[in-house]
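Form predicted alone, single chain, as structure tokens, below.
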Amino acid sequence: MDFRYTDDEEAFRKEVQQFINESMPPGWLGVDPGPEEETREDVGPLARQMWRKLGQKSWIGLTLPKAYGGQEAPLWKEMILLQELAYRGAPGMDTAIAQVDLILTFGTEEQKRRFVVPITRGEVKWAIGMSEPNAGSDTFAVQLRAVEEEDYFVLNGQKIWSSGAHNANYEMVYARTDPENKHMGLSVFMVDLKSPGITLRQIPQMTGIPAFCEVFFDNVRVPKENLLGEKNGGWQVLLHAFGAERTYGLFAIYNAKRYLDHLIQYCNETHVDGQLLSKDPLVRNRLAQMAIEIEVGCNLGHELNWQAIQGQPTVKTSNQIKVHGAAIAQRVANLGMQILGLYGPLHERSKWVRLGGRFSHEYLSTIGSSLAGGTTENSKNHIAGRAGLGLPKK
């Protein structure tokens, strides 16, 4: 199997790399993909600037119809763009991209023009309102109620773990519209986070970054035209969203590749007891093992991209990537902390810190990677089931 890119594809990759080089500050070590680190004061403004720049180049939703701000470009172009952004740790990538897919699949023409175009221009950001307290991984257990009244729905309840909601303009909210039907009683709403009755409370993480939010809904009126899909038809939107979200494991893999490359450079430049770390047999062995695992992840990414371009189902491969990506993120962080030794836990502001303190951050932030966006156990159930190994339900 030959995964080499064509001349056109390589030319676009170089264009993206040049754009990132010109947009990032000198010596940029990168941040993790997603909205979490955008909460940092030194990253937030750069992330917003980057999101708008991507919009100005029509690189948000490259494959979308031009009527919605896209370029109708082939899928490989978008894949190369996302790979490069993740590998360089460029901020600004937003969950709004995933919401575009949902709106184009389930939205009305009016909704597509109203909500998608501002996203592709890089003007707005979105959060996801899926998780709830006490619901665990069972999204069909959501209790936030949406009651139909006249020309709007009234929302009451709470969401939790909404990444970057305090920096977002809209939230895709999964709500219960039929309390008697667990699976068929959900609906999905596109909610303006400045609506009266909404309160946000940030949740500090172990990294010290308060990137997650609790979002409280107290008699929030949402216009009926903001209902996505059919009333009580939210399960269709939910399953589609799960399929898209699993591919975020690819970002974790390319993010880990950057961390490994930084670690290799460190070992090639650092002497311990008069010897380069890169000449230590144990260090060489561990780096090589990590490189193999990342290469396996990248090849899974190639397979996923090929399946998507061919129009084939991607459920099994995307879940494999979700599981593998989460594990790789944790392993490269552990490896970095072991190689850095006593330098590893130092704060990024310490004068003794190495590699900008990125491995200390990564070590803490990746603990939740096997839970975020659906647990590893959930993904394994998908792999074991009808779309993967064909095993019967328990």
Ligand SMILES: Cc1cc2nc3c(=O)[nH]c(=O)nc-3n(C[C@H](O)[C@H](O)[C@H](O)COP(=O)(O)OP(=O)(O)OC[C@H]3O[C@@H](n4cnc5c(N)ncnc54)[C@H](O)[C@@H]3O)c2cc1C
Contents of the next structure:
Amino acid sequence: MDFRYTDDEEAFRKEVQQFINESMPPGWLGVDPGPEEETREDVGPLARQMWRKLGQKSWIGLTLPKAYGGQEAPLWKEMILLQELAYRGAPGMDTAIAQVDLILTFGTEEQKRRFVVPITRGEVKWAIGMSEPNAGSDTFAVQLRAVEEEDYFVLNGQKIWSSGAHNANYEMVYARTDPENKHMGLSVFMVDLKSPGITLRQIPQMTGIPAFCEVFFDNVRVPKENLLGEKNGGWQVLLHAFGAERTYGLFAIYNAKRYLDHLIQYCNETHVDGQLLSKDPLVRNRLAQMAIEIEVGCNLGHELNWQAIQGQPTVKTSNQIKVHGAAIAQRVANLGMQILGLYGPLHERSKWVRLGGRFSHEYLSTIGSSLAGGTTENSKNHIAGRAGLGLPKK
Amino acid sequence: MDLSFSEEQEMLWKSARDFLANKCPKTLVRQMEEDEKGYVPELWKEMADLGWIGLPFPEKYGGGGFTFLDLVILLEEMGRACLPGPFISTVVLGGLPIAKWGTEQQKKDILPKICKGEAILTLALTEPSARYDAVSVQVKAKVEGDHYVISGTKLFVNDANVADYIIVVARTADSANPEEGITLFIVDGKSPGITTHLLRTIAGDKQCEFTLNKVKVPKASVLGKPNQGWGMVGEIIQWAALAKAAEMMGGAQQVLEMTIQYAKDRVQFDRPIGSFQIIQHYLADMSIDVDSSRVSLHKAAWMLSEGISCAKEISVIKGWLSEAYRRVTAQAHQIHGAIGFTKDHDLELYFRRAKAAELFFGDADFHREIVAQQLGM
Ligand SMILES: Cc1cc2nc3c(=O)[nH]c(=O)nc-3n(C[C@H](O)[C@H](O)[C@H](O)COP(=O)(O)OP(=O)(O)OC[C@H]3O[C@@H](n4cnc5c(N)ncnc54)[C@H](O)[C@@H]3O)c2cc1C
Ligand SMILES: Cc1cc2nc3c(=O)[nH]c(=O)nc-3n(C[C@H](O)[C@H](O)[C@H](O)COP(=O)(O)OP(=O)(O)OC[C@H]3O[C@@H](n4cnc5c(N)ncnc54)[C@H](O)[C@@H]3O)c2cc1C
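Beyond the form predicted alone, can we have the form predicted in complex with the named molecule?
So here's everything in the complex, that chain up top.
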């Protein structure tokens, strides 16, 4: 047993840290990883720059074959990269990367070259079109209809909650090709969001950021070469996609770690009644408890990464981290608001704001963390189920 | 990074589990709760012969020369089995301090006896204040010629009823800084002036009131340097917290496993209760507590074994498990229903031990304070 990073790994971590330092504006407080905050006007351009830069370094899809723009690096490198990006709150972590996994698993050679290479170069963004108004947790209830005609499929229906679709070039769309068969009647399409017949409507999230999109499909023609995997074989892609979201909970934990560290620094610098906040026993106790929860989560993350490297199943551990990470994210946000007191709810542009208003944002945004990418309840079902604790269905 | 265990460690794991399943049935565990001594000397001897008691001590004193991580593996299995007896007291509270700070003579005198299962040790630290801080050390040791004379009362001393040697933490000088002027003594358990009284606890462990009435000890029995004992105590508490956490880990693992099995077997409303979603979600939560504890425990133990400073990591795991183990056992009771609330069912053994273990060597608040310091607050 050895928890140390090797010299190579440590050197790579330093390289990543230096890259982030050079790429972020001075005094960067960090944003949440993912497409939500990249929707902000002040973050969008920086995010776009970052994808390009990451692409130029072949750091998007580090582990992929060189033919698709990767570096064939060991999995550990990618884990370090993602941890550092999340911990530093650097934008540019791309949900597209999860799509790469799907395309490489189910795509044809032609599809791999056509779709994966631009992603790894940092040139295109992808949105995920799973959810519909009546298909949330129950993904197999997808109704968006795809009808085969000549050399294309015609798509009619709608998606909802597609994060950042307005900034994306493509969407991975889960559609119904057989209305009679709930589970075996789905197919997956790689849809160019500029296709005629697509209308987008942004929906503001509780944070005020309009990152959710409704995507309406009105006789949208999708060429057959954009079908991913088999017709009616979408269930396989779907199950794989749940697995590809393996790292989601870890992002939440490293993101929370940054927020906690900001909070500790704040308490080490802020006096109340002539005493440093960090000397207040109650404050110390609560911050330390958060630190323990985060550290324990990071440790479980090591285990998850190790399982992935060993090629072991990760369903149980990744869902455990998803549940734990989402809860931590919400608790650290709440703790920050309580410590900041009346300053907590101030908007980031208020002249009295503390810590850049990050905690008021975080307090709102982390409500989504126990929903996005599968709800906490859904994750617990997975943990309990066949691939986890093995509890019976009925 | 390599999170796998060596073949040797896997073997230790398996042989410990098999041995304890065989030699330490719950009937024995229950019997020992009522027993005056609280352990079975024959079993103790067998464990010594297996090399368990000498596990972390240098080979030249008859030990196995294993690491703390190996010790943790063994302790997890002991926790799983609810093994009664003075193992942590002897090995961690008594033996390891002597191995680290003892004179050559002290080591030669005592360590081989420990390894052979011929000497039981413990540490007498806490007093009626029941705290793990330096201010609370009030028992006095005064120099008289070539001896010290120690008087005062220690409380919550584990296994003092059967101990051959007791490391007594006493105040030898008064100072404005309470951490100065504390000295550790290796006291012979048969010294005149010592009395021990067993205290009854919910966990059925052997805690004692330990009174020293003008107990005379030679100067050669000082462990380490006079007046500088508090730093050593701090380190011993860390080891003990980690060792206790390992026992708790094994208990939590066992409780999770037995509860999953129960949920599969117990039928109500014509279906196994494990098919009810609320029971599944309880178990999912319990598994998060257990699995996150395991890797955190091993990380801290590995660091200690490698000589990497790990005060924070030890407090992270003891602080976390102190609450997680209690949560897991309480939730297990809910899932077991009335049967788990009986004395006949094994679950109650773990529930009682979880609380006692939580309070030993620093509860969650104690360790959160250490984490706060380690974070630079
Ligand atoms: C910030 C954010 C970003 C998102 N981004 C995307 C995206 O990019 N693309 C996309 O397709 N979707 C996205 N989503 C949608 C997300 O995947 C869904 O919100 C999620 O799957 C839950 O679906 P729902 O909202 O319809 O809730 P429902 O499925 O209606 O669930 C409502 C409640 O019922 C519970 N529930 C449902 N089924 C079960 C069950 N079997 N057992 C127990 N409880 C159950 C849920 O846990 C929840 O508590 C995003 C959501 C959020 C919040
Ligand atoms: C202190 C005490 C005093 C008692 N006194 C009496 C008494 O005087 N007279 C008497 O007749 N009984 C008495 N009982 C028994 C008590 O009524 C039962 O313990 C209780 O009904 C639960 O039954 P059970 O223990 O068999 O657990 P089970 O019914 O086996 O339940 C085990 C677990 O499964 C869960 N579960 C079961 N069914 C469902 C479901 N449909 N959905 C979700 N979860 C489910 C339970 O909530 C529990 O967590 C007493 C129990 C206790 C602890």
